[in-house]
Every structure is written in C-alpha cells, then in structure tokens.
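Only one chain comes next, encoded as structure tokens, the form predicted on its own.
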Amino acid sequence: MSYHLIIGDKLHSSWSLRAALALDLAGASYTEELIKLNQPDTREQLLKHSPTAKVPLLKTEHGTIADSLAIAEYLVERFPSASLWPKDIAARAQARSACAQMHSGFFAMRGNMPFDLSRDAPLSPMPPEVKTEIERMLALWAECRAASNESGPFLFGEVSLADAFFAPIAVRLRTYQVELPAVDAAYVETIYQWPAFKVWQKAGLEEAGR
C-alpha cells in the first residue's frame, strides 16, 4: 500500500513534520502533496481532502487519517515490526504520555515561538509563561530518559515516535537560541543530525530561498 501525505509548508508546518518523520520511521512508501498555508485558498484546498481543513492528512486504504497523533498510531498498527514505540512497556507508556502532553499543551511556546526553520534569533523579551513551559519541557525529556532502558542519543535510546513528536520543539529551542543544559543541547543536535529531519530541513530552507 502506498500512502499519500498532505502537508503544509515545510518551513512552518511542525505538525506535518511529525507525520513525515513517523512515515520515515515506519519505512512506509508514500507520495507527498504540499498545500501552502495562510493563502486565500488554503482552507478551500484542504476541505477537498478533509472537513478538518488542517494538515497533516494521510490518505490510506482505510480512509483519510487526520491529526499527526492518529497518523502515528495508525502506522504502529500497520507496521508492527518497525517498533515505532519503545519495546519496554514502561518506556512505551511514558513515551505515549509525553507525546500526549505535548500534543495537547505547551500553548505559550506555540504562540510565542512559531515554528520557523529559517529563524536564528532569541525571543526577547521572553514571557514568563514561555520560560515556565520550556522548563517543563526539559523536565519531560528527563522523565523520558529516566524511563528508557535502551542506550542511544534519542529520548528513549533508540529513535522512536517520541522523537518525531518532539523534533519541532527541538527546532524551536535552537532557532530561538534558548540556552540549554548539555544533555538537552545534545538531544537537539541529535534531532538535527537525524537524516529524515535533515531532508525536511533542507526542503524547508529551500522554500525560504536559503
């Protein structure tokens, strides 16, 4: 089965990045369709594919799957041998919990630190609620590392869906020049060296003409 992924601009669509990384982890063959965001006809174009009018969308033999977390869980079922979540049950539970927390929260970071692969400047001044959320994010990453029983540079040792979901956070921390403890800076660098991420980043920067 070949899948068809509908995404927004690679420069700005963090949710689309998550779905693309998840598909790469699964080893799934797919085609890609980019719909530019924030255009007069963006909503009209997206409504042709889904009533959510949001990206990402994954077209499958079982219908159109909306939302990056739903796409990820669909891929877990379709590609069980890919081990998209950590193998250990405790680590797997923590990975799902961490992704759910990120997926439904951290609104101050989202609102004040828009995803932009081409940015390279600090947020000044940084609102206190953003600082609080950054501290919580780093604590969440520490909880992931503590739950892992595998060695490796990713949150749970080996690369997993958790890293696909936190990759856009790593981008925000780097592009807004947030000072990080060594362990977290190393994790951000791990994301930036992830081959699938580098492919996406290159395409995003090309969109920006850089």
Ligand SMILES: N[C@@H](CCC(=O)N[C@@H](CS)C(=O)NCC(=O)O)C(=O)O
Contents of the next structure:
Amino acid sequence: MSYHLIIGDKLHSSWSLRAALALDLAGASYTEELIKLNQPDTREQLLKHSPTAKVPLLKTEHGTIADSLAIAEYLVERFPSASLWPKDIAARAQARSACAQMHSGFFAMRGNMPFDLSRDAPLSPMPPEVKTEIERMLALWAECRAASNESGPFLFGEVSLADAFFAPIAVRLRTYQVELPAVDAAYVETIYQWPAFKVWQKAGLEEAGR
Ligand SMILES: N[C@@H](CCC(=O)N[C@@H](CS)C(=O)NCC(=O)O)C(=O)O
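The form predicted together with the ligand is what I want next, because the block you gave corresponds to the form predicted on its own; please supply it.
Once more the chain from above appears, this time first in line as the rest of the complex follows.
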C-alpha cells in the first residue's frame, strides 16, 4: 500500500513536518502533495481533501486521516515492527503523554514563535508566558529522558514518534536563538542531524529562496 501525504509549506508547516517524520520512521512509501498556506484559495484547496481544511492529511486505503497524532497512531498499527513508540511500556506511556501535551498545549510558544525554518533571530522582547513554556518544555524533555531505559541521543534514547512531535520545537529553539542547557542544545543538534529532517529542511529553505 502506498500512502499519499498532503502537507503545507515545508518552511512553515510544523504539523506537516511531524507527519512526514512519522512516515519516515515507519519506513512507509508515500507520495506527497503540497498545498501552499496563506493563499486566497488555500481553504478551497484544503476543503477538496477534508472538511477540516487543515494539513497534514494522510490518504490511505482506510480513508483520509486528518491530524498528525491520528496519522502517527495509524502508522503505529500499520507498521508494528517499526517500533514507533518506545518498547518499554512505562517509556511508551510517557512518550504518548508528552506528544499529547505538545498536541494540546504550548500555545504561547506556538503563537509567539511561528515556525519558520529560515529564521535566525531572537524573540525580542520575549513575553513571560513564552519563557515559562520554554522552561516547561525543557522539564518535559527531562521527564522523557528519565522515563527511558534505552541509550541514544533522542528523547527516549532511540528515535521515536516523540522526536517527530518535538522536532518543530527544536527548530523554534534554534531559529529564535534560545540559550539552552548543554543537554537540550545537544538534542536540538540531534534533530538537525536527523537525515529525514535534513531533507525537509533543505526543501523548506528552497521554498524561502535560500
Ligand atoms: N491538530 C492538527 C493541527 C493542524 C494544523 O493546524 N495545521 C495548519 C498548518 S501547520 C493548517 O492546516 N492550517 C490551515 C491554514 O493555514 O489555512 C494536527 O495535529 O494535525
């Protein structure tokens, strides 16, 4: 079965990036269709595929799946041998919890630090609620590391869906030049060295004419 992923601009669509990384982790073969966001006809184009009018969308033999988290869980079912979540049940529970927190929260960071792969400038001034959320994010990442018994540079040791969900945060921390403790700076670098991320980043920067 081949899948068809509908995404927004790679430069700007953080939720699309999560789904693409999840597909890469699964080892799924898929085709890709990019709908430019913030255009006069964006909504019309998106509505052709889903009443959500949002990306990412994954077209499958089981219908069109809307929402990055639902896409991720579908891939977990379809590619059981890919171990998309950590193998240990406690780590897996914490990985799911962390992704759900990302999915339903961190609105100050998301709102004040729009995702832009080409950015290289601090957020100035940084609103206190953003600072608080960055601190909470780094604490959450520490909770992930503490819950893992695997070794490796990713949040739960070996790469997992958690890293797909937090890759856009790594991008925000780097592109907004947030000063980080060494362990978090190393994690951001790990994301930037992830081959699937590099492919996306290159395409995103090309969209920006870089
Ligand atoms: N909760 C959704 C969020 C999807 C979302 O907000 N996507 C944005 C792009 S990153 C979108 O499609 N916006 C529609 C628009 O800009 O017109 C998910 O996890 O997939």
